[in-house]
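Only one chain is included here, represented as structure tokens and corresponding to the form predicted on its own.
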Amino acid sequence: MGSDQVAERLSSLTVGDSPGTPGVSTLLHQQRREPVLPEQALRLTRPTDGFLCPLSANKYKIDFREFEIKDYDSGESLFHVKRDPEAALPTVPDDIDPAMEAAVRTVRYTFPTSFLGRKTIRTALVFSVGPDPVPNFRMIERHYFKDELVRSYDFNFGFCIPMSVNSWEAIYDMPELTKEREEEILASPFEMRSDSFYYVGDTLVMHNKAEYQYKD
């Protein structure tokens, strides 16, 4: 099956396929050896049961060092968290259990209810990369709740130095969520959920997910 096949499965596919029929993770073990390019992450429309690259995919060595979210507007921070400088990337083998690989790279955050009212985000992310130039480093990132795309964000770096350390900042225009849609997110905790995957060049060599839930 060629990558574009693939890349229609996926987004045509719900988590519990029929019996008889190749399921996402079968997909997805075959997407793990065929290139999954941005315009096929682009075309996702529900949020995969897996992941698309192995660990070993991040050649680039890039690790990721703090993270902050603050409201664009008013400057409050709303979530931060900083790794001790001196702590090495850790080597994770790729035939690693499925339950551990989700827990270690997908991260749950819980926001106050007045998060899904903020009009825009900023976000600041530093992090290191290795001993090889990273060229066109771009993140795409798609937000689902219950499944359905809810937005979808494309963020380009660019060019990073071999071991150089970055400051990436990116801002996010909020969805305008109708008061129904609202109180179907407060009702259902970590059903808003993400995708985010890292490209240099077009090879994907990263890709995390994160779970959210609103409560104060």
Contents of the next structure:
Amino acid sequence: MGSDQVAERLSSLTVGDSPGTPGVSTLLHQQRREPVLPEQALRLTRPTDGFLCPLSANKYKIDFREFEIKDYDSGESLFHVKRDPEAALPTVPDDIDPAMEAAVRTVRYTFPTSFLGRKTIRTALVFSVGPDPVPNFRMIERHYFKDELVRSYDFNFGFCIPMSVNSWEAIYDMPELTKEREEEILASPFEMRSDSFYYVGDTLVMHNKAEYQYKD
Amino acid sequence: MGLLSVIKKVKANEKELRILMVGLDNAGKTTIVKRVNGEDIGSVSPTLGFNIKTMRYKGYALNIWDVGGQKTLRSYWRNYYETTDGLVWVIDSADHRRLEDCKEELHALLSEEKLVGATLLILANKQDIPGALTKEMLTRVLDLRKMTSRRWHIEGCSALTGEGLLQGLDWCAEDIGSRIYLCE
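Moving from the form predicted on its own, what structure would you give for the form predicted in complex with its partner chain?
Time for the whole complex; same chain goes first.
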């Protein structure tokens, strides 16, 4: 996937309120979603079916602007996507067709195969928030390979200042994979998946999915 | 992207320290963090929120929270005091005009109850600029001797040349380490 395509996907992940008042179909759609608390997200053992909150739940207008993955030791950039800050956020109605919604809210990453051999990586995320103070912002990310939980991450950003632009850089040690495991992952494109849940307090405000393949 | 077991291992071996970095705008907070981390410091723009950076340093995992220092942002600093192990106050030592402002903000910060237990490192940045006040002068001007019950240290430094940064950070990490991991 070219970086332009990824940028397009990234921008479509951050969607503001839908225009106008919600229609009946929107309400029905929302009723199907039970609120999921952070403790529950931390107990999930396989990717969710569908999304656990509507796009319009992002009422704090949290917007991802830039994401980069670097090799920690060499500083080499392995993946970088930046959205034009002037570009308007697309709006998507809540009563969007589920298949369309999945396409809009799922990012597909293609990493070079050498990615699996990296010892330590650094990820850098830049995001902005809207005019309201965000009291307790938290990200929970669950990674799966073929429906088996392989990694879980839980980070508390805490408070975000109104209209602020913030950055977060974290370091991850990559697992040492056995030859068999590595071959299995290489032979299973997009069966490495993740669910990212973003909470403000106990309220789920965003839920995105990602799928990964490793290919040269 | 480690496995669950890997994350546990990192947590067990590395002692996590939370460092809050504040000071007036244009003091050089973000540039200092970038310099220490070995990044390009050519294109730093004013911080309009926070920058969180995790760094490995002498067996510690430092979580550095660098929060913007513009006047409109200062009233939000209080939201970041909770669980702070170390406080780093950064000064533009060549900004004579705002020393009084700097002194007021620093002493207001130190009166915050949530920061009473935090180790305080003062970085007298921009020592490379001719006319910059030395750390001895700043100790006097900022009335630092007034702080009798707190563990504090002032270090002259330059984010441009890198001078003094590691000495300051060393002291900060050692001081926090001796304090909170004493019982291990």
